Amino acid sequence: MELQYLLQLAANGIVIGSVYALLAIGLSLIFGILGVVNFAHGEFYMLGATATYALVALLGLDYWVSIVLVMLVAAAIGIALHDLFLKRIGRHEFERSMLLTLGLAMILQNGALAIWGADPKFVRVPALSGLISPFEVRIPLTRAAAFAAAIAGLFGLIYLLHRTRLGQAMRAVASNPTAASVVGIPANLIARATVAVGLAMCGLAGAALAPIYTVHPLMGTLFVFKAFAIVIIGGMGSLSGAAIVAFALGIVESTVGAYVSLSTTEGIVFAVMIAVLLFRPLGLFGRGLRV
């Protein structure tokens, strides 16, 4: 009973890692190849699983239909980003970036609650209310979805960065800026096409998140910080490195939240992202683009 204990919250853990994958790899490739760090990512996360509601709950559009929208609008969002806001700053000027991006924030924010008020919505997709069973491992399929969203996207980005030569420019700016404008790269195209990138899978994970969570102006706000503590541990930079302690933190926040409290599981995750500052600054995987 025990074991089956175990492996039920593991399967739990995998699914939410797995949306917190995208999230934080979302966040290690802007600032991998443009330098930038993104405090308002957790804002388009909340407008990822908004629009969503938006989508499913009030157009009455189809799940999987709404998540390729929301992905083009977020991607087409990042492109507007790039261009109004990212391209100006610097490589790696982290006081303007820090300030530009919790300004929006604040804005995306706070408009949300303008718009939609404080009250929590719920997205709710009739296919996906029943439960799987692997393994006799009982999985809501809402939480099947999200995985094999967040599954596809993952891929999706691998096959892009290593099959394409779009993700093969990209590879070259993040590894050496300077090199990659030598040989002809066209840096500003490549970080328009990064940001897109970026804000889709942001996007997807809110999409993916959406059926599981209740939606709300403020809900981006704890998982921009745990993305920023998973990115900080796995290293800078290192998408391979964001995607395995995406996975484990998963895992340990299941399992260990079965058995403390939720402040006790979240004061560990940013313990050991002090821990890996103090002994270790450039994270456990260093610092490179990788996957």
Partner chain sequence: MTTQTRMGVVALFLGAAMSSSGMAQEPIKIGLTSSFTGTAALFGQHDRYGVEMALAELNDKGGVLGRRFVLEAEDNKCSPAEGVKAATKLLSEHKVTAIIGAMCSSVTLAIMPLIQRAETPLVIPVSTSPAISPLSGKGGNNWAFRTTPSDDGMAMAIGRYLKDKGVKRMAVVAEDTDYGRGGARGMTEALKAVGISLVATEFIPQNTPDFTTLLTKIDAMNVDRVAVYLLSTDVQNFFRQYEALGARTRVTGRAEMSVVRGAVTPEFLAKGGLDGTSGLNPYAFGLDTPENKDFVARFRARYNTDPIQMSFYSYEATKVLAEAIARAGKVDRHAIREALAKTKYKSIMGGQIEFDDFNQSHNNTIMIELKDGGKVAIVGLYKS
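In place of the form predicted alone, the structure of the form predicted in complex with the partner chain is requested.
There are no partners or other molecules in what follows, just the one chain.
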């Protein structure tokens, strides 16, 4: 019983950790390459989930097709976000980028409230109703699918960064933007592609979680605070750091939360973040776009 309980908690944590990782890595990627902290990240996640609702529940599209569509739409929104706003912000204009993305977050949140209302919406995927129970650990199929989608997203990103020219260029810009310009890497195109990829990850997270959670305008707020903490603890721009911390957080939250109290765990996350900011300002895994 005790071991099985622990396994159950660990399984919960790994699933949630994989989704934290998707969100945190997108955030970290955008920061690493554009130097912009995207405070609207959680709202794009919410839009991803809302778009999934629109496609699956309203238009009756296949869930898997919808995931791909949502990612594509998110990437397109990323391109627009870059070309309309982020392009105009320099790497070191932190205040401007903060005001801009925070403002955007509020507009998106209130816009969603105004358009769809505060009523939560449900995405139901009949194919994913039910549980799998390896070793008597109960894992809802929706969660298993979200985990699979998140892992696919993460490996896709690793492949992109290490096996493609675009990824190589992205890592170069993150490592040294001047040197990247000097070797002829088109900074603007790379930045645009980065925002597109980061938002596609948000879209994927939203689509993966839509069948698990209720979809509503405020669903992104708490998640994104966690993602910020993860990125700061892991090291701004360090993708591997973000991924490791995300999984660790998922597991720690669910196991510690089960043995101590859940609200304590919430506090611990932010206490660790503050400690890291004080004693290891570059994060546990340093800076640099590495996987």
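Residue numbers count along the first chain shown, from 1. Here the structure is a predicted model, which is why all the values come from computation and not from measurement. Throughout, rigid core stands for the largest set of C-alpha atoms superposing within 1.5 Å between the two forms.
- Superposed on the core, the two forms barely differ at residue 68: its CA moves less than 2 Å between the two forms.
- Positional change of residue 260 between the two forms reaches 2 Å or more at the C-alpha, relative to the superposed core.
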